[in-house]
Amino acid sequence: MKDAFLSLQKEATDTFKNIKETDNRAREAWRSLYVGRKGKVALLMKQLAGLSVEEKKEIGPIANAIKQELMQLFKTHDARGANARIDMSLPGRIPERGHEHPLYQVMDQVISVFLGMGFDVVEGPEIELGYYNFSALNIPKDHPARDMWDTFYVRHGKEEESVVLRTHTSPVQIRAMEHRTPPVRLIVPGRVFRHEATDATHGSNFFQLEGLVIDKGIRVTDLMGCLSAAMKGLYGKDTTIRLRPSYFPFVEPGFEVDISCMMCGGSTQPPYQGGGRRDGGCSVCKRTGWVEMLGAGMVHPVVLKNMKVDSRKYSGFAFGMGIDRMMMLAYGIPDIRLGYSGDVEFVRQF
């Protein structure tokens, strides 16, 4: 029996040496014939069952060693053959490199503008306590302003409303001021959540960037100057802003801030085309010359009090902008849902 294994080993080794390295079919046929599941080695090892215990102890290790040696011969030779088939004269394959999502490209651009103006970047939790998300921002539990947000509540203990997915980045203002004293200048980028119907301009989650400035003698004119400089940094030196009165519970007074249309330069006149026909004008601003960009206002005294800031000595302003809307304007994206689709072909365009 021992001689049978040694003879099979020599036969298999000699046969393999005569196979060309580039002949894949012949190598695979050899593997199947000798070391395959139904190969010659496997069939011969089945005969070990009829031997005595003493013969098994003697021949068994020899049989296993021969099988392992033949399998290793195939693997080593196969690896050498694979390397031999590589044409080193061919140009290398350049690995594909990814890049930032267009949403983060715009966010990084906005952050860099405010960093250049001396702002600090602060982040906070996306799952937030109701106190920070509402109460500390002058929105008590029974205040009608809470109807402005359709919120995702998280069950936590006995009070279902005590924990929420944050509806805006403003809670981080309160958290940040627990460890700061005026003067402060900070921005808060991050994801927020609203229980809204999804369409081309709305989503259940999106990104905001919040800003907060607190110091002595801060006025509305400081707010206007800060936002004017930021918008010029983002959309060009000819960009202008305008403020319209609005309501936000955590600021007083509050404003909607528009910028002059970056597409038509703020023109309200529709362009004429051939044949005496004229179209509807700019598709971005709808011939108004302005694009709504963000909300802002002077920090409410109640909010300053909750920040443990003396409103008799200090004042401040806050603003918030939607990064998704800015992305859509920057790249002409018609549907906000494209940014969250996971479509690689979409992302590769930017």
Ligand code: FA5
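Residue numbers count along the first chain shown, from 1. What we label the rigid core is the largest C-alpha set whose atoms superpose within 1.5 Å from one form to the other. Just so it is clear, the model here is predicted, and its values are computed rather than measured. First, how it differs from the form predicted together with the named molecule.
With the core superposed, residue 35 shows a C-alpha displacement of at least 2 Å between the two forms.
Core-superposed comparison between the two forms: the CA of residue 13 exceeds or equals a 2 Å shift. Core-aligned CA deviation for residue 58 between the two forms: 2 Å or greater.
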Second form
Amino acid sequence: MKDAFLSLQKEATDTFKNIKETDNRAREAWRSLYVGRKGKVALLMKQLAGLSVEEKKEIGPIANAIKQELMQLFKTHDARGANARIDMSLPGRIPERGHEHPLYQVMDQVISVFLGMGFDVVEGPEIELGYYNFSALNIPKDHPARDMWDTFYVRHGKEEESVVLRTHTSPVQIRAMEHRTPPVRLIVPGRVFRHEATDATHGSNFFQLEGLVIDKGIRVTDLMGCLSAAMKGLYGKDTTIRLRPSYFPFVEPGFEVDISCMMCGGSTQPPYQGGGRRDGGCSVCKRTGWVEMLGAGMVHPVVLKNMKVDSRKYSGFAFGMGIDRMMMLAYGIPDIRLGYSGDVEFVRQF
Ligand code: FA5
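Could you please show the structure of the form predicted together with the named molecule, as a counterpart to the form predicted alone just displayed?
Shown next: the complete complex, the earlier chain at its head.
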């Protein structure tokens, strides 16, 4: 038996020496024939089972050593062989580069416009206390104004204990002012959540960007000037804005801010022949010439009080815009849900 192992060792070693270094196929055949799972060494080792205990003690270690030696011979050679050589002249494999999601592209554009106007960027938690999301923003419990936001409750209960997925970025106004004193100029980009029946323009998960300015003598005209400059920065110098009265509990007065249509340039009169036209008018502004862009208003004195800001000395304005809808306008995306579909083919277009 011992001789059988020794002669197999010699046979295997001699055969291996005769294989050309570049002949990968022959080397692989050698590996399979001698040290493979059903190779000659394995077959011979099976026969060890029929030996006496004494013989096993003597031959077992020899058999194992031969097996290891042959496997090592193959491995060592393989490491130096043709397989392991690197052809430096081959062109490298270039990994595919991704790019920012269109939502973040738009978000970054908006942020950079406001950074240019001297605003700071602040962030806050997506899971928020009911206090910050509602009460501190002058929306008391059971007030009908809460119906404006369909809320996902993480913990429903007493007001001071309730926890929600924030329905807007406005709670960060309050949080930010816990560590600041006026004058402040800040923006808050972030994800928000609403218990919406989703459709082409409504998501249950979308992005907003909030703005807050507080200083001495801030007036509605400052709000108008600031938002007008920002919208010109985003949509071109000919862009104009208009304010319509609206209601948000945390501002007084409150406005909806529209901008002149970026597609038809505010032309309401047919025959308009530019982009976005369908059946006798611009499909983006529906021939009104205006596109709804933001909610805004002068910060309510109750909210200033909750921020520990003296409303006799200071005043301010706040605004909030929906980034998803801005993305839809910027890229002509017909359905808000496409942005969250995880479809790479969709994202690659932008
Ligand atoms: C607010 O959320 C206020 N916090 C904004 C605000 C801030 C007003 C500061 C005054 C002062 P509103 O619910 O209208 O307001 O939402 C703001 C924007 O978010 C909308 O103009 C819209 O662009 C976007 N938006 C609202 N609901 C959805 C939705 N379900 N899906 C996608 N975008 C939405």
